[in-house]
Partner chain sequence: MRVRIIAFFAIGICIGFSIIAQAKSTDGMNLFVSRKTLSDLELSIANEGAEIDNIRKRTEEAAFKLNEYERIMADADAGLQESLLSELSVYKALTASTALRGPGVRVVLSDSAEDIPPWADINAFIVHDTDILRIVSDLSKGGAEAIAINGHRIYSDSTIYCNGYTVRVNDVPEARPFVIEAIGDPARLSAAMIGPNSYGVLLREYYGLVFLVQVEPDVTLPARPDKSIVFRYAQHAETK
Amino acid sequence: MIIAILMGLALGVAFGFAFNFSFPTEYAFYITMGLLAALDSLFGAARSHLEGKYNNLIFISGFLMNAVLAGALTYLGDLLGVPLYYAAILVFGGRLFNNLAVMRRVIIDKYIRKKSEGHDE
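Output structure of the single chain, in the form predicted on its own:
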């Protein structure tokens, strides 16, 4: 699972550097919010995988719903002249840090458990 994620990330970065493609500046907030939503979904999937609770349907639906919500907030904010994308930044950014903290804790707990089982023998 982790290898597939890293390979996909490497492939995406390679494509990004290989093809000189740029977006109009009007779409900058939409792209940023989409990337933030995608990162939130990926970190959530990694966390649930570490906890043994990963479900592909939940990941895909969450990925799509996060992207739609972030885009909708950004679009609605543009229409109203209010920076509603801040809400997406706060929520998704906060969840990124929360997922990272839980992942760190799960990895450390597994490491400590594995180390203590090795000393008991």
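Positions refer to the first chain, counted from 1. Remember, it's a predicted structure, so these values are computed and weren't measured experimentally. By rigid core we mean the largest C-alpha set that fits within 1.5 Å across both forms. Compared with the form predicted together with the partner chain:
Once both forms are fitted on their rigid core, the CA atom of residue 51 lies less than 2 Å apart between these two forms. Relative to the superposed core, residue 16 undergoes a C-alpha shift smaller than 2 Å between these two forms.
Can you swap the form predicted on its own for the form predicted together with the partner chain?
No partners, no molecules, just the chain.
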């Protein structure tokens, strides 16, 4: 699973370098917010996968909803002159670290359990 994510990322980066494509500057900020939302969803999915609670529908809908909300907040902030996108950055960033910590714990738990089982035998 993690191999699939890493391979996807590597292939995307390779595509990015291979094709000389760039987003229009007006939307660059929204793209960044969407990126953050996508990363958050990916980490959340990876975590739920490790915990065995993964659901395709939750993953896809969460990904879309997060991206839409982040974009909407950015747009609203733009209209009001207040940087509301901070909210999205803080929540997504915080959740990234949170998910990473949970994943780490789950993986270490698994590793320790495996080791102790081997020791018992």
